[in-house]
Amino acid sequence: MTNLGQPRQSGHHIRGSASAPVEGRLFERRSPVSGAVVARYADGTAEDVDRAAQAARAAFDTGPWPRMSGAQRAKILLRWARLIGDNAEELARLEVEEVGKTVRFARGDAAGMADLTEYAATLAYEVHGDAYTNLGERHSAVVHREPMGVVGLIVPWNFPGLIYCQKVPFALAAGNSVVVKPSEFTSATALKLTQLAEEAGVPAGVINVVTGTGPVVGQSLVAHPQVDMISFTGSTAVGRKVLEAAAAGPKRAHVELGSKAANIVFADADLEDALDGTLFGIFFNQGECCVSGARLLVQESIADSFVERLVARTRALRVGDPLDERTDVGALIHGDHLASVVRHVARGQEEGARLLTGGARQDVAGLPEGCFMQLTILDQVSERMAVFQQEIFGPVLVVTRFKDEDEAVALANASSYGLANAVWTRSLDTSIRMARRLRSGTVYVNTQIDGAVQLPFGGCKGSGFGREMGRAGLEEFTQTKSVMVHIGKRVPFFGAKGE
């Protein structure tokens, strides 16, 4: 694997320029593919977060951005989207270096970054309030829709650029300023995207980036008194801590957390499509995807043959160098996560699951330090097993059989999570019933990990609350203000009624 050159070295991005950390500390990011150092970033402190929050506050309180018309903001965001498109290959390769995902799919992510930003620009034209003219002849009212102010955005490592663009352009379209905390494993795209935003005309201080760890930078950002709102994407365990800290403010918090999505295959499905969708649903992005179809629920009458064909196709997939165009699955994010995935598989076997393929670290020629995982399928998994209930976040599929629709619904909903589920069937009636009965923010029908920028995305139950993308993704970053107007001379509430 070849990287982009010598290790990059980057400070924070505060008030429009690179900014060294207060204490001058740096941390290294090693490639999950080769083990080589690819970047050194500023190791942020509470003081760095304070500088960024103060810059964002000044940009919001006295700067031009929230005072621009929606059309003015939209034109700048559209220029930003075009610049993202122009720099798509660099953005994709930065994600290959730091995430370990394949370059083929990283290019798709880069295209998605541009699409999200372009769509957010169109929404900037549409931020408006409501007029109430039916309150009688002496009253009229207007409900304003206003930006929240300063928003803290915490971005995960699995889709760092894409999720940055699910948050930042929408927050900006509404008129906010932001402080972004990228994952310490994948900081490159946040810094590059912010640079492109300012080239497009976003004023300095509207987007600020502080790199570093969650316990220091993330915690300081959530607790900072100048931050009015937090938007967090990450694990359920960390999300609970974010909500607790935000509640102490109190400040609004939007969280998108873990998942254990069911991929439900009925006997009447197009089985070729279902096989392809099942493979994509679990092995896309190495299984490090919040909506991965990690639980295959397959109807008993077709289960044996379907699983047999699935195993054969899984063994034909190529795990390896993500810059090789022929590679299907890249490396996991780091060694500790790889070890965690292997432990989950071992526990599943201990609890009675049958290992059909995979289950261990994958050796890749020429990349002895790479964090590669064999593509894994566990069969005969019951709902009581940890591998059925817990998010593994890797290329591990667990298989459970069901008899009928009611049992499929019960198994799918037998999870603390509620982000996404998928259904494969040729029956329109079945698909509609299932979509209504499944408890998740998204239901895919005869497709997997699919969507559009216009559609709101988010979860229920243990997968969090709030929405990104779509009109709801912009409204998430706004608040309403009611303005009541009395027309004409007001009759006194108090006074000499006899005068």
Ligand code: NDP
Contents of the next structure:
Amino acid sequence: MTNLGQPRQSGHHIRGSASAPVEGRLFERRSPVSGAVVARYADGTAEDVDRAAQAARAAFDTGPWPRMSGAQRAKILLRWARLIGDNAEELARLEVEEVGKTVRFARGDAAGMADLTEYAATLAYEVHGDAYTNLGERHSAVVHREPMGVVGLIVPWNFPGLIYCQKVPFALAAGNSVVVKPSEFTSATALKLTQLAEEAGVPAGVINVVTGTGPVVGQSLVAHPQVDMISFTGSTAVGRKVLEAAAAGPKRAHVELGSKAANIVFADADLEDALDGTLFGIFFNQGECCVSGARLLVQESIADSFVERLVARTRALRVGDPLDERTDVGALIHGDHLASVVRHVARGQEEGARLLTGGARQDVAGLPEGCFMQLTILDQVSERMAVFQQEIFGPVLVVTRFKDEDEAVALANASSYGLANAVWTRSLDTSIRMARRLRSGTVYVNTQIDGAVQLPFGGCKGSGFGREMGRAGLEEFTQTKSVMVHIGKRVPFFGAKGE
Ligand code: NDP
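Cool, the form predicted on its own is there; where's the form predicted together with this ligand?
And the full complex, kicking off with our chain again.
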């Protein structure tokens, strides 16, 4: 496994520069692949969050960014997108090192970071309000669309750069300033992307990054009185805490939470495509993906042969060093998470599920400390089992059979989550009916973990609310202001009074 060199060391990024890290107030990130220390970051405190929030406040209240035209902001964001493209290989490798994802897919993430930023730049031209000219001859009104102010952005570890780019460029396009809290496991890309933003011309203080832990940095950020809005992506359990703390403000909170997506295969599907999509749906990014197709619902008439082929194809995938271009699946984020994935599988077996392949930690030659998990399939899973209901967030597929469309819909919707589902069928009618009946923010038809920057993304039910990407992803970071204008001399409100 190649290493990027000496462990990186970094302080917070506040008011336009990275502060020097203070010895004794740093935490380490160990590679989930080799176990070696790859980085040391400042262990943020409530005071650090306060400095960052004050910097963002000053940038918003008196700085140039929210006062620029949309076109000026767009030009700077486009320069940022180009710099992201120029630095894509480094961004990809940082993510391989800290997340454990494969370099092949990390390159796709880096390209996505540039695409998201470019798209957000184009939206900056289009943030405008409305005019009401039909209110009668004595009134005219305009509805301004204004930035929220200072936005606190909390990012998880599975797609640190992509999720940063689903939030920061959109918040900036609308004129906000931000404080970002990356996951303590994956701080590198947030710091690098912020440095590139300032090289592109984003003024100091508009983006601030405070590294550290959720209970200290994250919680202080949500509670900070100068923070006008929170946008959080992470688990449903932490999302609940964020919502409670935001309610105390009160302040607006947008939450993108967990999921347990169904991947539904009808007998009339192109089964080769469905097999390929099922494998990608569960094993892409080690199964650590919010929209992973973690529940395979397969029609009874084809189930036995489909599952048999799936097991054979699963065994042929290569788990190992993520920097090796031939690797399909890398390492899980850390040892505690690996242990939790193994426990979920054991619990599934205790509840009566049948283990078809995998189920344990995987040894990889030369990487004895790597957090690798065998690719796992559990069959005979019913909707009452924990493995059907709970998000495992690892390479574990659970299989349930269905008779007909009604049963497929009932099983897919028998989840507290509602982020995404996928359907495989050759029937146009079935695909349209299923897309209407499935309760999730996204439905994939004959594809998996797919999308485009123009499409709004987000959940319903326990997967949260609010949208990222698309026009909606920018509007999340804005509020309206109605300006009502009276034309000409008023008739007195209380009627004319005699002298
Ligand atoms: P967590 O909920 O554990 O953490 C998410 C972020 O919140 C991290 O930066 C974390 O910091 C921080 N945090 C932790 N505790 C608090 C707190 N009390 N107050 C404020 N912030 C806090 O999620 P993971 O990082 O483990 O990510 C995996 C989860 O994210 C999965 O459930 C997945 O489904 C979900 N996810 C959802 C997506 C969506 O679009 N709906 C997309 C991607 C992931 P720290 O890391 O330091 O603990």
